[in-house]
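What follows is one chain in structure tokens, specifically the form predicted in complex with its partner chain.
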Amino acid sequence: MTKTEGQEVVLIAVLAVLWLALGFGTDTFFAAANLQNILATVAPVTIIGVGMTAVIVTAGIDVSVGSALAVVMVVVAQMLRDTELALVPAILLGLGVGGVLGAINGVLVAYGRVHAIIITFGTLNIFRFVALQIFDGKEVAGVPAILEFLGGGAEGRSFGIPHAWLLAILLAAGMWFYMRHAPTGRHLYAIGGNAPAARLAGIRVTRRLVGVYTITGVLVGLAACCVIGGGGLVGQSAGTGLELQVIAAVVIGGTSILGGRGSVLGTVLGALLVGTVTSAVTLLGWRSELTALFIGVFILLAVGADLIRERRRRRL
């Protein structure tokens, strides 16, 4: 057993005082709307952040996943909008696609042994052209709304939580008991901290790999059904950037980027500060320009507490 509590103790501590500050500084923090519109808006990074965690735990990384939402977005929509998909269908249909698009960069990953990021940022632009190639020059207006299971409305809650969030957290959950108490969960730990050393102990490492950048990649076709139902229309644009905000949930969330570190309830945690941060700017007021410099700073702030943590405990 790792002792992971740190990190997360930080977030939390970080949050309540926010939470708190703004609770008492606004009037409307925590009104319902509020929390649900943010829960509901964080529940895309959260799901994705959840596949995210544990590829970055293997020293890998994913940047292609938001071209890769952007192929789910415009498969899924067409087909919602041409045929009489169901609800289960729909998402099904998701994740088969994003599974198919994470499987490949897991292929390429864990044969092609060079790091992750360069295979990623080709697959980036391949899932991009594909992407661009399905949307044939027109975005997908008029989908049906039985996506809106997972969106941000009033369909999308049951007893006033979003359903979206539910799954989020249920997923996280979920990681979080792999990876801390499966074995071939460990082993993407050990994988993360040392890689040959982990073959050698008959790790089976390129299965693992496989793994992980697929579980990624269905996750980013749960998310993308998530979007859909909280946008309806689905353009081109769809997905540019994501990635930058799943990895700062990540590594706010104490996941370290070099590997064999890190948690699924961090990323959780990091998430949610980010969707706060970016809902409070409004909530009070200030320009909306902004609240990247807040993201920024709080980026810092999350990650400073937690190297002047581990700095002290190496003084020890």
Partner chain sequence: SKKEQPPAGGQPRIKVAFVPKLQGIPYFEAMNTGGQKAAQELGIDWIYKGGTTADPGAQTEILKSLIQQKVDVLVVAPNDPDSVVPILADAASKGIKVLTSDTDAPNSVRELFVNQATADGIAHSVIDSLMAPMGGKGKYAIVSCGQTAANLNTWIGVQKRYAAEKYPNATLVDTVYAGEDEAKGVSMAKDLLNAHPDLTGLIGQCTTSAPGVAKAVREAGKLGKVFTVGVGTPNSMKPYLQDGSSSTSILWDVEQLGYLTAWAGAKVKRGEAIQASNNVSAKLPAVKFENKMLLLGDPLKLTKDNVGDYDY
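Think of the rigid core as the biggest set of C-alphas that the two forms share within 1.5 Å after superposition. Small disclaimer: the values here were computed from a predicted structure and weren't measured. Residue numbers count along the first chain shown, from 1. What changes on going to the form predicted alone:
- After superposition on the rigid core, the Cα of residue 284 moves by 2 Å or more between these two forms.
- Once both forms are fitted on their core, a CA shift of 2 Å or more is seen for residue 303 between these two forms.
- If you fit the rigid core between these two forms, you'll see the Cα of residue 15 move by less than 2 angstroms.
For the form predicted alone instead of the form predicted in complex with its partner chain, what are the coordinates?
Coming up is the bare chain, nothing alongside it.
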């Protein structure tokens, strides 16, 4: 069993204990409506987390995903409201806008040779400014329910399971296969382990970096469509704090923040853990601030365990 697989087993055990405890401690945790709400809420985080896993495996990071989501949401929502945009064109628009924003990050990171957290912190603020300019100080109301197929409502479920969650699982499975079995997918681990050595080995590091950030942007666009499909107003705070939830899911899932090691399956489990903690705090009537506290503790434990493993590896 690899170290990443060991982390996944631990997460499955933690989730099982939490779910059993909440099942016995509350009357509504295992209610269909609550489980559907958890999956629908976690789906956008998981979708973006699929791309973020690849980014962090390359020893990068993208803290701009929340602001990028806001840009996509306001553009798509206004187009849906002001034109007769159908489902597929709306999704393609979201994917396109998200892909452009992701490509901007990728080009800046790959060619700027500055750490990704600096680059994406800058674009976080730029993308948020762009979103606010498009919002023009107003919420986007009256958005047609064209994207409800990807939302968490009755029209967005099959056999009781949200379509967005099914899509997230399919994307996670595809990325898992790509990173495990495709040569270019294995290159991502080599880049995260030692980028200069990867270049000497003939790996096109620059192209791979641009690619993973672009893919993450595309997935941000898809996640934005899912959030819009959930209904309600599209406000200026859209996406605020999302980057922390996504990074938490990836890191808790066992992807090394130092790069070179990670698992998409772990990210899915990490996202479920984040969603479970959020639901538990609500159902138990605790203060909402405790959600951030618990997630922060999980992140510190995961990062601490990763650093300990890395030190042991270097001693061998």
